[in-house]
Amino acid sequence: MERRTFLKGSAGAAAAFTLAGCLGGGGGSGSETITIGSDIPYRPFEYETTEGELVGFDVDIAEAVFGELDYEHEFQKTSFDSIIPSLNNGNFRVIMSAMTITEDRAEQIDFSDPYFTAYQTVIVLNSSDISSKEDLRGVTVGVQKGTTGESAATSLKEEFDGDLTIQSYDQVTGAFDALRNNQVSAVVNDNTVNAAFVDQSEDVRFLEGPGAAEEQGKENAPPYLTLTVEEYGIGFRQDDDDLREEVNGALQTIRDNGTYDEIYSEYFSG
């Protein structure tokens, strides 16, 4: 059976979710399918191609670990804004979705060890007067709903006395549109998501400049500005110890065994 499938129904979802035993615990059975909330698309971490096939760093990673584990698993596409209450709600069993590990989200769910090191950055258009993160103060930024890309543009908003206007999307790909749109300035958002559309893109480039990576010493910082250090984490209820604890050792596991390298040099340079 293969094992990487994708909900895109709620109904259908949750009806995977209950004839799966997705809240039942044990390991190593294969008896069990993991339902992975996810916010879908997040390229590079987790998007579907034109033939409607689910791929992604985030996707490989899960099939590499729920595979040493040997359970079965499936993403279901969640809003980001709420996947925190639909994962304590049952809606899935895990959150894989570029979720960084934050102090108010541990105090709602339970993380796995990190792994993956991003950055909050910001991105504008080629032809834009914006040349260094202080000209930003008065200008009109998107990010997405729930993200740490909305949290660094509210701290950006705090230090310029409140001179910034924050437009919030359900996925950031409605920031993307609105930034080609010129109906905001800059996005802010996940280093390597940006990256992504301005692989894409002629019109859009990274601001520049020093920022959280040279303060914290971060070796390997990229070469842009960069608003905060974050650490991503898979996303567990409060109860779900024991599942918790196995991802953690196949997340080690395919870290000793050079999976995890195979996959990241798949997505992302250095």
Second form
Amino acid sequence: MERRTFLKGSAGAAAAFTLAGCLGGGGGSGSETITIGSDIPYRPFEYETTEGELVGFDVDIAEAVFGELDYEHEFQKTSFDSIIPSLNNGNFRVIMSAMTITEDRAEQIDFSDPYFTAYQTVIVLNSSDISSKEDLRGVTVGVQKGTTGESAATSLKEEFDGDLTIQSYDQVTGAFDALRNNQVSAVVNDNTVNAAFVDQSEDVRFLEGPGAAEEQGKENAPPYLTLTVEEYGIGFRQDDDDLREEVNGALQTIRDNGTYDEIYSEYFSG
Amino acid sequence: MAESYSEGRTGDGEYQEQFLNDKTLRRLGAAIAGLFTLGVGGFIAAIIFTQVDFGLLVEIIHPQFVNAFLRVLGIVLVGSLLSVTAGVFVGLGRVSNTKFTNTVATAYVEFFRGTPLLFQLLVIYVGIPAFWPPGQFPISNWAIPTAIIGLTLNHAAYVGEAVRGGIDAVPEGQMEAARSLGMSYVQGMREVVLPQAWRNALAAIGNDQVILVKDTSLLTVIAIPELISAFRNVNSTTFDPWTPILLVAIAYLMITIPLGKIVSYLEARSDWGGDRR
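Following the display of the form predicted alone, present the structure of the form predicted in complex with its partner chain.
Once more the chain from above appears, this time first in line as the rest of the complex follows.
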């Protein structure tokens, strides 16, 4: 009996995958399963608990938005540096992977209205003698390959006339490991992801000082050094305007009815 | 097919009449090879003329790809040298008559051949520094040592097996003869068995070293800026796949093809009467 249930379950799962693949490829419309491409894990936007349950800010926003629109949805793991070609190849329908809206990316795909504001920040070990942005000159910093953290580090390198070494890791956890293992002196990454790491581990801290957020006069700017200000959007194929409009509407709805704030405060303090 | 073949062998004339005779087989083979060449040639031409952006190609060769290539070449040279050297000792351990040595060598081979190289690299890169408190690990550029250690440990196991195979293929009488001439085990091994075993093992060792070159692609996960990583950088900023792919292919072949030639040369030299070459 158990065996039979298991078989049924896996047949169902296989059918679901096949179906999702077809729909993703066809890019059709109507009430269907929306497959979401995401580079998992990226705390606290998308990650799995030790029990293997997928959670995170993007996951809950997806739940709220697609629930609002009456679509089924599912997440598909993918790697961040190939996420745009994967979307355009039809591997999934949308991207929700803490993705910053940039001009380069906007040439390849369309974005929803911003659903999150992030700042590029720098973390170092508590024991480190780096105390200002200028102290980063000549050190090695860790970043995740293909992210805006990498771009921020690259512009910092230009600012320092090349006097900065950048190590690019596949996943941000690799950069965090490298920081603890003395392979890099600092990690450049989104403030929220960095904050989750700082909260969780006792031996790292944010690098402080005035930065881009103050320059641009952003409200609610974080109290530590910000290299850049970025807004996150949900990515769509350029021929998928109908879905994008629907999602924009739903984003507005969840902001208006308080769902957004609830989700936000669940993952981010302040 | 086999039936008609054996029937065909009875009379020459009868055989020639059948569809699949020597002549048609030869033509069929050539036709398939021709079609294959045409297909691949067309594909490569399509890539070069429609997909590759030559402006970008020139732009990314230096320093990005040149540096990645030199880095891979350096890692391959050191890793090759160490893994072949260590592999000979692993092979000797595998044929050892001492039970303990033999067991240890076997366990070594089973472990390093039985777990993926990617896993071994992660163990060394993330696992070893974890013994120190955060930020205290003394070696600050641990990625390159990890690459060398990982590739050496992994490929020494494969080379060891090749050497063991080479030694096993030398007739036992060789060692017996050496011993009966008054040589010690070490002398017999060094002067008589190993030179012959080397020749037997060369092809397998060469094969493994080519795999070592390709295994450097895994180093991208420990943030070594090698060729795959160079490809991914260019691809994720320009969204152009084929220009960097072309460079990656050329770069790997620039190492593996000469390596194959070196192995063939060594094989020719160590062949019977090879001294005269």
